[in-house]
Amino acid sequence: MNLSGLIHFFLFPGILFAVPAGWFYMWGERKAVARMQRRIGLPLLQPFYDFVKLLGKRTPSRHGIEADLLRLWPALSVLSMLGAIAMLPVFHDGKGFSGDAVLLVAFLEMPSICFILAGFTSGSIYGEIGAIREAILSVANNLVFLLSIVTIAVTENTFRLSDLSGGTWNPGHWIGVFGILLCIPAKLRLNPFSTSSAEQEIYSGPLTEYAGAALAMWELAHGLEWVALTGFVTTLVVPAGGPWWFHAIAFFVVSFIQVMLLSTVAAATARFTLQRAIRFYWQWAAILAVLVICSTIYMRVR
């Protein structure tokens, strides 16, 4: 078990896979947007070049606890995403522990929490506005996100990730997956849910005061968020069984299809106002999620 955990964390789907995949997914995101706007777009290695370039830039001098906290938040985001990716049951090998889906959700929420804290730590009015928007939107979409995961867990009668993974014919499972997909754009701050980092209004929101290596870590965390969130959905839909190489290829291909789909939707939509984004999740998606989970529980107790 210890050896398996090390392989999952360092090899696949861990660091050696997740970091290059994150850069590749960010390239896919920006390339899809460029093609939708009839532009050529960036070269394949541009996200990696941007990361290296930011690492070499000097960071504005700050002192005291504020400087330490500004470096801490992106580092925590990267580490939490690596932990979440390592937990994904890519190979359906039955390992894990009871309730590990709860820990996965905690890891997936850490970047949003750190993003909010970074905005308030920055001392910038734009950072604080972005942090407030992110906090409000996070509360709105997390209701749907958690209800979707609970729906899948109730359907399978477990919170063990290895038991939740693999596509089934149960409608509750697939509706839960659809609910998770609805929440991914908000968690990745994509259009139409990019209110917390709206460049035309508040520059880069919580990241306005970031530069250099700390900003590079935020970019890396964003790429890892792509891998973790799309990978989570992939493990829920790819059928169990088959050779290990099939699951490895399917994990990458299905995840990248989600990247292209969500990026295309982001390029084709305008940014929602904060009120409209909240109304979308609480007035429509949350009602659907509540009805689905109630019907699922009803079917189980009959």
Second form
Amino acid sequence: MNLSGLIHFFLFPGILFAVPAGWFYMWGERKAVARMQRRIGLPLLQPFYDFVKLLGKRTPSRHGIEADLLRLWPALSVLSMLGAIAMLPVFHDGKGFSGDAVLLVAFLEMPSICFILAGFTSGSIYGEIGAIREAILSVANNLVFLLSIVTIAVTENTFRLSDLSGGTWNPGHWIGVFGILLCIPAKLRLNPFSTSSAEQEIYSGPLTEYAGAALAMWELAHGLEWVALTGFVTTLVVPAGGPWWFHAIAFFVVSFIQVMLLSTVAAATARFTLQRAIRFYWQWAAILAVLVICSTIYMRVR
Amino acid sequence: MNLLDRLMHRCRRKSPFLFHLNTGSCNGCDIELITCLSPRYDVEQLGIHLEGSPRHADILCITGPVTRNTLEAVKTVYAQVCEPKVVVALGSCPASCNVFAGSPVIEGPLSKHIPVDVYVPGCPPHPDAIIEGIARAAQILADRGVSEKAKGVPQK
Ligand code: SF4
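Could you give the coordinates for the form predicted in complex with the partner chain, as opposed to the form predicted alone above?
Below is the whole assembly, all chains and molecules, this chain first.
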């Protein structure tokens, strides 16, 4: 492993940056919603307070394979998110953990899969309902997500992450970015796609039985998901070239703009039913599918 | 208190998660509790968050005079909230059974069944009073965490 790989994993955009940034984005989202509802909203350190407090709770002792699995799922989510963040080509210099978009997609998909498995492992009826909802939603939005990435890959003619990143003026690239942006609310379980973790209807779904440190890990994974998903879009839109500090600042600023955008959508919408969410995504999937096919044909005849 | 304990004390006080349990209330108190979350009162400023699952909660807010049907639920939910925890009785009903006292289907008051830490009297109590009650409960929660550790209660 090279030195810049370690820097990417531990310093920037890895653990040292991503954990506080995740908390900051979660704060930003809740604060923005509060301000839009004319409330004052939560203090800046609230996500940190919640995290530490959860670490101090005494949880019921469970035994056997189920207990280990329940602890494994949030840990796996955190690790896969850290992997995804370390892979992001923030500086567009080809250093760090270079990989291709397929690996990144696999990493980004892990929290959702772990979320589903956690619901089934917990044995709670609400957990299972939430897990089923998440599974269906995940199928619906992943179709759009994957097609968006394929759209970008086809227009750039590569799957290498460092070549995909950096905004180009290709229309296919921007349609792909738009498609990815459409999927982020569902991946983060924000309104209007929050059916799988609905607090009022199914008692937080798969996380119903979680408490204490394991729940804190889920919160952490959620914060890291914010960083990874908005960061992925940022690397796709910020043009390559320029000094490293420009990219570092742009990574933070552009991601935060997306956080504000997503919170506006979350504050302005109510929770969709599952059917409506699926219909929404599959309509976009159809449009994107047509575009991918057209651009592939165009690339071939060119 | 060492630094870590002080941090935990502060975090517990600043981040009370509530679980609301209705034990046969007339809905007056429930409406007043939900009012606290509205833009006018905005309890999110104090880090207060209404949770969907008792497992996530620190403070159990109970309304209603504890009817026979809900008694088992009260005990189960109380057991499901992880330690350290605090119970807040909202309204006059859980404190004294209020207008329902003497009814054959009422098993109240609440303190006969589970330990209650804070009473917020009123029929229904004013949202300001509820917020004060919850803030006090958060302080009790934080102090309890420290005192339990000092007494050597196992922390896992
Ligand atoms: S205290 Fe009054 S308002 Fe509250 S539940 Fe009892 S009767 Fe209803």
